[in-house]
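Shown here is one chain on its own, the form predicted on its own, set out as structure tokens.
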Amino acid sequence: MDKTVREVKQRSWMKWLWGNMQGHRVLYVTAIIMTIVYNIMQLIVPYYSGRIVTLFEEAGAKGTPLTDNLDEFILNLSLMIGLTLVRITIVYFTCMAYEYVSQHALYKIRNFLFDKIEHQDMNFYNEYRTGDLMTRLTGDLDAVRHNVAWVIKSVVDSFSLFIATAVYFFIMDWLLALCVLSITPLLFLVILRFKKASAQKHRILRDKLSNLNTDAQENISGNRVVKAFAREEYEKDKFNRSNTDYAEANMDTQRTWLRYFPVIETFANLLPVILLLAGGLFIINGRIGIGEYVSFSMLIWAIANPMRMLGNIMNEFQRFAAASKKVMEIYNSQAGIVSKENAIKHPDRFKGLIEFDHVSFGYEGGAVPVLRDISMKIEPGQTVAIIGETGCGKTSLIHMIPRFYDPAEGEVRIDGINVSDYELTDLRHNIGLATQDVLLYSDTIEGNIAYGDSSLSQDEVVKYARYSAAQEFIDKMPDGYETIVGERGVGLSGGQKQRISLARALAIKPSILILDDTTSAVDMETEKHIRDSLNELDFNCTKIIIAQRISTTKYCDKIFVMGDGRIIEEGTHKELCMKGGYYANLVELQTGLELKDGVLKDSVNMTAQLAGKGVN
């Protein structure tokens, strides 16, 4: 099996956010440390607070007032507030370090995925959908800053707080300490379990908010479909099940943290309770004093809340890791077609000689070889024609040329170098490439025409369409090549669109160029108009064409046809009418007239018949 964008390298995903926060680094350490300090600084009001009590506990057993104190009183009522204010000012300033460390990571990680998605071959979007891709650009990454600014942060806090209260009690006074502790191994055991039941869960609910997005952005993309076949309601139902699924997704996830979160309150809710009871049989026993019983109860919070969040934590990190799983994947994924290392570079134009050498391929995971055995030679400067039936393999042969997908056997060359020798962007630079299936951007006319080369003047965008026969309806249009282009090219004919892609293949002045049947929307006098063009361009140029119109083919120095993924006849429009093959019966079918020895019967009727037919 081709090892393409499946080879995802085994990292941890705290290695992948470190090495995401280059820069930022020292920053985010800083930021974990001042947490540490922060909530050791929560200590300041229960142990001074402590102090002030046993100040009055102490003057009130000696029967002293407490205006003998009033010094040590106010420092310690001082120190409480000061460094309150202080721990105060750093939590604000590490809340912030956070948030910032965690921006930067977004953005860096987004501009990575994009440019990771930008350079895949067409392996990786025959596997993963668009509307999935956006739910990692958007929602999984989302989840990956939230990790970031918030779970790790909490995972400090808890940690940090419950330690330091935990050593503050063994230092007041240990037996206490060990009675309030008690439990929480049994609430660690209970998070444990709860981190286990979740973990398959989260990654179920990524998945069906993957496939409502997916959903979502086809019908938004397919809307003329829907309408046109009437297919609102049926779109409805389906969105609404997507829409289920993921509702019932999120649901079952939560009634997992639900069956956890009670015994998880429970325990925490046992914490003062058990204070209750132990502290005062030790007070009455006299092994604390009121001070350190206030001192223990100010603090159990800062036992029972990191319980507390401990469960919310496990669920946002289970989040995190779902979508941090489908993010690495796209981040470490690497593409099957790519420059070799020591890639020929070649910045000036082929001479245009392209060569098929015993190519053979099938795509990834198909049971069934597309292209058998291809051999071919284009000279440079020829035009040639590629036809045969539907599915027989054409446009899989031509996407060899800019290498969207290797051969399995053989070689493709160019200028009598392999494809796969030379620099990718050189290659793709040379090539121009026109389709049936038009992809236009939201943009102007003029823009969508100087798509491959920007710094074309407004001279040479016209001079371009006007090779395609495309300025004719643009100056037509209200702002002319100002016009702005919809979505897809809404707005414009099925023959409109495909002039426009034929102007922006040609506005690079490629040293190859393809059409994909790219005139089969227009009408016969324009395709006149574009063949006349095409030979009279102001740069060399091998052009194929893949057509199914003999108007196309006939003036084509060679006609390659291929049925079953191979090469079944090759020559000239007359050489292939001599044969009586597919191509001979091509021609009699489309022009209705029957051929004998290579030439149309009713020869006194012909030249009417076929320019009524649009054969020239």
The other form holds:
Amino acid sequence: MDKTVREVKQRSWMKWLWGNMQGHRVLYVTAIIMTIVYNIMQLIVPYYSGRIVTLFEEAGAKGTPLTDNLDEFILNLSLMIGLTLVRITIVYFTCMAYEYVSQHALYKIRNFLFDKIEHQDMNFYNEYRTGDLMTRLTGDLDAVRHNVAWVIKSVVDSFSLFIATAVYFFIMDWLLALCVLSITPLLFLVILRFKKASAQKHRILRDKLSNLNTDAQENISGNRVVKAFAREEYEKDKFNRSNTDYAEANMDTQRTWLRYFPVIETFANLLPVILLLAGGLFIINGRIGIGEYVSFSMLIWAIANPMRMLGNIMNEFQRFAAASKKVMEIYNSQAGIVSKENAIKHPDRFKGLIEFDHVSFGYEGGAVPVLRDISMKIEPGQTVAIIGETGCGKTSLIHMIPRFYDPAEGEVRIDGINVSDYELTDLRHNIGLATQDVLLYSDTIEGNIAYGDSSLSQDEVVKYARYSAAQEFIDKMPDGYETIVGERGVGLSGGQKQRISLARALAIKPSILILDDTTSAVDMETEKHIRDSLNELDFNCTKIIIAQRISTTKYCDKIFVMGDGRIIEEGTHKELCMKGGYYANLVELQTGLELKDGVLKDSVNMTAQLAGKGVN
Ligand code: DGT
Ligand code: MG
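Having gone through the form predicted on its own, I am curious about the other one (the form predicted together with ligand DGT); can you provide its structure?
Every component of the complex follows; first up is the chain already shown.
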């Protein structure tokens, strides 16, 4: 059973690599054939050296001068030199071919892998850490390249040289060949044991490297938190632990190799000794001549070196095996959320009718229930607000619309069609989302605003910046719209980042605009400006606004109040104030006033306060 599994695995990595060599397969196979050819040609020098020595020997025995056989001597010498030059040329070109094919395969796999990662769903990003994915795209892929360029070549090298030499030995003298090769089965046993021992070590080593990269990546991207808490020393210690772990795993892997290396080396060094003993005996009893002995002894390295190399190759192969498993895992992974085969194409704008029909959802396959039987209807062009305590599921709810997640039960429909029936890119192109956690790219402000539509003119970029009340602060920046904002928008305030993110969402002229707490960090005046702009957009758009402030929600056509994954109240601001439920409490809490019959208690002081808070 175990054997079958292993065989399938072996075949699958070969098939996988072979698939990625498309376009270069002929070159690769030619390189392998030429590797075999030049290894057979390694026998040339010892063969002709043997012939020349035999010539001397025969001349010596007959007592004739060597000049009698000068032509043969020169011919042998010329062939020896000429064919060696041919062999060197072949070696040069095969090395180039291996490198060329491996680089192309690497390029292809890396692009494919990146594409795979790009099209994964949210569950994938929850599962894999950035540092681990980076390790797969860099270190692991390099191990794959190394396998194509070096490991496979070395296997062909070693085996072809070993087999060619062994055959040649048998042709020269089968008994001496048998004596010399008698220890090879033992060596193969040792190599097999080493393979087993090193596989596990390489898997551990690879995981430690991934941990190290993840620690470094998280630390660097979270540098501001580290500084804020003055936790540099703590982080240094944490990194040091990962680094030590990695170093120890490296040492452990090397120690495994060092345990087997002396055994392999001893076997390899035994070969000349056996040759000396057996060969010497055979010369004495006349079984072989000096010329044959010379050929044997000049070629003994061609048996010993492949034996030595095999350990090293196995070590590198195990590194490849551990890395390729990680690469192939991503390579063969399938995103859970993709367009259906017969998905509905919808390049045009949606009307904007959004319906949630008894939607339930939980993270981690339902283990963490978040949305419970949600039903709601948002008419085209409406502006609705979603409000509710933190962690009640607001973000999770709106993530169902662009299909970041699919509901476990029920369905979400846009214009009467289940969102999962639409072509995914058409669906998402129609939705402008300003996420709660703003991420800006290391690009100019203009580049960030035009992220969803690179064809946007500069005037349009300015227009959307104006809509989102960002124009003023951008104009004040030294390079205006050309200002580069750093990773995660370093150099901008929270409210400024939110406004750029809003402009970015508006710039694609979405038919559905979703703002997830987008104005939480802006002042009241800016918020009012944004609210007015959203009412004056020059395209039709259904708007869903998640907010915590009553000042944002009160002007909406409808308000959905969420609590513990359910819609607990819905209606207009007035209706909800009348209801005297969660929303009404919130109004009182945020204004510091009391509601009576849906109206805030009137008094001179209170009116003044309300005017100040923008609530009445
Ligand atoms: P907020 O933004 O603080 O006002 O909270 P909401 O209402 O936007 O909450 P939401 O939808 O982000 O989270 C609802 C619950 O789901 C909360 O208990 C945390 C959990 N949750 C959110 N995202 C994930 C996720 O990616 N994986 C898992 N396992 N749980 C999540
Ligand atoms: Mg949220």
